[in-house]
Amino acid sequence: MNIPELSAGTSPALIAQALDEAGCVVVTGLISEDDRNAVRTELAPHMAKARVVQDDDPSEFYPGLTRRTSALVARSPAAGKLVLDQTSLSLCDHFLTPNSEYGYQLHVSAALEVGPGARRQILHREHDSFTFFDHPRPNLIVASMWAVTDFRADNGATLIVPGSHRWPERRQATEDEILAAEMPAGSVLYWLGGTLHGAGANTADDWRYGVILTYSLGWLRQEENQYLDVPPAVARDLPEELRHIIGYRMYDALGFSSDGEVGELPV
């Protein structure tokens, strides 16, 4: 099975299905250069202070050589906006509403830059912290990769298993089914929760930059805590719509604050 590449305009039914079917799918041409100039940018400043380990541990699911930075959205008004792009809302609405009836939320935001020499991450899943569910489990998280830079096989680009999201737990996969997510900069790599899928090795002589941003179901604990990263003096000044996503709001009974009303922020 190969990862489906489609174009930025191709209709919101035509991406879900493609990636219900593989469990991933690339889509080009859905972040311009002015938006990906601003995104480093506007990061600059904290992925100069990320550390890079150089002694790398092979046992540790980090790979060194790499940069990252999290908190994207206190830090960066251009990721924000990536946070609400629509074709990433799309899909979260088809594969996560069904099972989150108020709604879902970003689970995590993080920038991070593949250097050279970096070694392959271990194949995961982003769905392995809700350990409750058996496999195949439920689609509990929409992740999605924007290639800031080109991704190539030699640069780290993602491995990704497509059809994985289908396996049972205990199903390796084999070499010739690890593919490279090869994308040029301004695309986006869409996966499942239960796609097998790790940064890949780099080879190259140039850094791999990427933006992460997943989502979950309204109800699951966020994997990046977005009430720190995002401090209510910070959340108050966001646009209603990002300041929901991240978590601002109630999910039914879930969320009360005795400081606002309906887990929003007092104005």
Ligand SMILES: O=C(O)CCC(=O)C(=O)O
Given for the second form:
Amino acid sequence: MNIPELSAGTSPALIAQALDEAGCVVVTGLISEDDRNAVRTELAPHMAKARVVQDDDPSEFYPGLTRRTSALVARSPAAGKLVLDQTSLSLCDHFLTPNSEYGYQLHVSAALEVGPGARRQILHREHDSFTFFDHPRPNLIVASMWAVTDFRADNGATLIVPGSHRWPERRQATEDEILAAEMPAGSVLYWLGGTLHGAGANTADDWRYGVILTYSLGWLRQEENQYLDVPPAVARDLPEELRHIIGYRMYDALGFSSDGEVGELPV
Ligand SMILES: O=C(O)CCC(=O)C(=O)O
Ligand SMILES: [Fe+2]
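Now show the form predicted in complex with the ligand, given that the preceding structure was the form predicted alone.
Below, the chain from earlier opens the complete complex, with every other chain and molecule after it.
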């Protein structure tokens, strides 16, 4: 099975169909160069502080020779714009709303740079924390990786196993089933919570720069604690839709707070 590739402007229904069938899909041409540059510029002071581990520990989730920063909604308005991208939201509507009638939420935000010499990341599934559900698990997560630079097989493009979202838990991927999601800067790779994937090894001289944004059902615990990463004093000034998607709102009876009328910030 291959990674389907579609271009921006393709109907949301066709993108959703490809993602459903393969468990992954690349959509090209979704972010402009200006927006990519804005993300990099806004995050640069935070990336500069990221510690790059030189001695790789093979059991660590994140390989050495990589750089990461989170809390993107607080740190980068340009990344906040990506969180609300219409293609992403339409995929969340399709895959998450049936299991989460009061809405979905941002689950993780991070900029991930893979440096020369970095090893391959351990293949994993984004929904691995939700062990309560038996395999194959229901749709809990939609994930996206935004290519800020070109993603090539030799500079650490995300590795993905098409079709693995429907596999039994124990089935291991063979090498020929693991594909590099090569895509030009400005593209996005989408995958489902059950699809096996991980960052590729970087055998080239340049750093691969990607922004991962994942979304989950509104009644699950978020992987990134948005209330700490985007505290009320920051959330108050965000566009309402962005504040809502990071969790400053009620999900039915869940999430009230004594300070807000319905679990939302007073504005
Ligand atoms: O960096 C990548 O290509 C993948 C990262 C990833 O899968 C993760 O952080 O969960
Ligand atoms: Fe992942």
